[in-house]
Amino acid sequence: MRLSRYFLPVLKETPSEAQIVSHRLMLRAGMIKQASAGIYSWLPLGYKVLRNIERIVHEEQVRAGHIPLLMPTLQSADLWKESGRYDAYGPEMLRIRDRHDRDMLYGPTNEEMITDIFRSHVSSYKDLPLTLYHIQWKFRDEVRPRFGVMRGREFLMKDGYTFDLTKEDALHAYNRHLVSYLRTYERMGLQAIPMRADSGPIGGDDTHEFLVLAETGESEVFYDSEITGLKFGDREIDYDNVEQCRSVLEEFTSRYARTDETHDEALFNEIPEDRRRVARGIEVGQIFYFGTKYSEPMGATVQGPDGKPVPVHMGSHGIGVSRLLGAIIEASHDDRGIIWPEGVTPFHVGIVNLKSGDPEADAACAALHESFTALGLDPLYDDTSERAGAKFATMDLIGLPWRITVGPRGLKNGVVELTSRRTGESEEMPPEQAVARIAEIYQDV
């Protein structure tokens, strides 16, 4: 992609309504535009990152054996009345009536709808376990939408639902989700800590939130500092292995880590004082086990091994896909702009032509662009006539992790300059070596 042909409406000034770093930088980098309070249009750069996050979520869900589908944004109120949640949910639910005067709602979550799908098509314990998920837009009518995509009214979310015969099987599904979420967040360059949490309107006794530590987090969190040293890494795991999944859950949840809703001061004070931490956190996901809360009132039963009907044990598991984009920026930025981790970056590398119109520089940049494209990588080529300082400022603002600078002086010596956005370190090398270095970096991303 050539920058001269791309739609990238960057702003020099920060809009007054932006209160936190991610909101300021997303507006300045031309990633989003507010359509109304808490609702945004996703412009090309923001949309690319959003799709990269969505892709990673999909890949890790499929790796764990979960099956994707797609449910509608609008739901019939009848299902919610059947479960008892229609009146209990509160004003965050956007309620609508269609032209036939039927009660509808813009879905804030999908427990009722997925339960209806399940009960319509699954009747035997032999079809279990089953995990279905989708990534779909949700709407919650926040009383004070703020902080850009961090607390919007419309948001993109992955919500998955597990159906199992017994509580033990359902808790394995819970553990399996915890493992898959750890992998998901680490691939995005994040450390998301699982913390004991409150279940809220979803219900259930077992639940963990995944929080990214950040000064602008909406939740106060209390934790043992030892937990920040844990990494899932590239270990292989068999998602069907109950003990393997349970051991990962124990490894990542045995140390104290709780949100303010479930904080226990007495337990917290049992931690050595030098390891006690109080901070802010951004919620980027949550897993729930809630047993038969929905299956019993909605008649979601299967024929058990003894031939008798058994209500299935259920859980729901969510990842805030659009919210993750803001969380990544909050965790990875500096005073010049965003610093994208390689796993989610909108473009793999930026190519900056210091002298557009110079035949040698133009040819070298075009060759680099072609080489990266041939390798399946996606470069952004700044071929504009802007000054060098302005070009560098734009690249720093939009946060591409790697930049190759091409100019006549370097080309006379047969080199280009490769710069890391994160460290600021630069190294001169032949163009083909720069291509090989970038290809190696992204080989396992």
Ligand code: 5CA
Second form
Amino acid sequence: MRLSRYFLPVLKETPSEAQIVSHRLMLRAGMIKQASAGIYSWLPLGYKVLRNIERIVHEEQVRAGHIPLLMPTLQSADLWKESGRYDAYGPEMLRIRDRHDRDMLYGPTNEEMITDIFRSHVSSYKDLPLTLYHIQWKFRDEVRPRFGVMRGREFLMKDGYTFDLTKEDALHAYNRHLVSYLRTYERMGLQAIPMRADSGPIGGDDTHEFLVLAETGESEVFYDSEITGLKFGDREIDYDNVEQCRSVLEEFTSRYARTDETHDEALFNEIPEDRRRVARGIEVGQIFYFGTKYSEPMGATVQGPDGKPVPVHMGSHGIGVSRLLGAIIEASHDDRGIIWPEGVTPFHVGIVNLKSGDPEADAACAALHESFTALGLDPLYDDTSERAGAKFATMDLIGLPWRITVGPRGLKNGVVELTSRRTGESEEMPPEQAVARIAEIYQDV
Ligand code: 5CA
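In place of the form predicted on its own, output the structure of the form predicted in complex with this ligand.
What follows is the whole complex; the chain from before opens it.
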């Protein structure tokens, strides 16, 4: 992509309505535009990152054996009356009436609808276990939408639903989700810590939230500092292996880590004092096991091995896809702008032409652009006539992890400059070598 042909409406001024750094940077980098309170348009740069995050979520879900589908955003109130949540959900639910006077709602979550799909099509225990998920927009009429995409009213969520014959099987599904989430967040360059939490309107007793530590986080958290040393890394995992999944869950949840809703001061004080941490975190996901809370009232039963109908054991598992953009920026930025982890960056590399209009510089940049494209990589080439300082400032603001700077002086010596956004370190090398280096970096991402 050439910047001269792209749509990147960066802001020079710091928007006054944004209170936290991720919101400020998303507005300044031209990633989002507020449409109304808590509702955003995703401008091209923001949309690219959102799609990258979605792709990682999809890949890790499918790797864990989960099956994607897509349910609508608008739902009939009837299903929610069956589960009893239509009245219980309160003013957070956006209620709509259609032209035939039917009560509808913009889905805040999909337990009811998926249970209806399940009961319509599955009748035997032989079809279990089953995990269906989708990535779809949700609406929650939050009292205080704030911090940009962090607490929106309309937001993108991955929500997955598990159906199992027994509690034991359902807990394996829970553990499997925990493992797949650890992988998912690490691929985005995040450490998200599973913490014991409260289940709220979803229900059930078993639930963990995944929290990214950040001063601007909305949740107060209490944990044993040893937990921040844990990393899932690139270990092999067999998602069908019950023991393996359980042992990962134990490894990641045996130390004290809780949100304020479930915090237990006495238990916390049992940790050696120098390891006790009180901090803030951003909730980027939550997993729930709630047994037969929906299957029982909604009649989602299967015929068990003995021929008798049994309500299925269910869980639901969510990832805050749009919130993750904010969380990643909170965790990875400096005073010049965003620093995207390679896994989610909107463009793999920026190319800065120091002297647009100079035939040699133009040709070298065009050749670099072509080489990257041929390798399946996505470069952003600043071919505008802005001065060098402004071009660097834009690249730093939008946070591409790698930049190649091309100028007539370097080209005379056969070199361009490769710069890391994270460390600021630069190295001169021939253009082909810079291409090879970038290709290598992205090989395993
Ligand atoms: N049905 C369950 C799991 S599928 C569910 O709705 N869980 S949830 O309420 O915990 O939401 C899942 C994730 O969506 C949260 O962990 C959070 O990361 C994200 N989320 C929730 N509310 C908002 C919001 N207002 N704005 C942005 N993201 C949100």
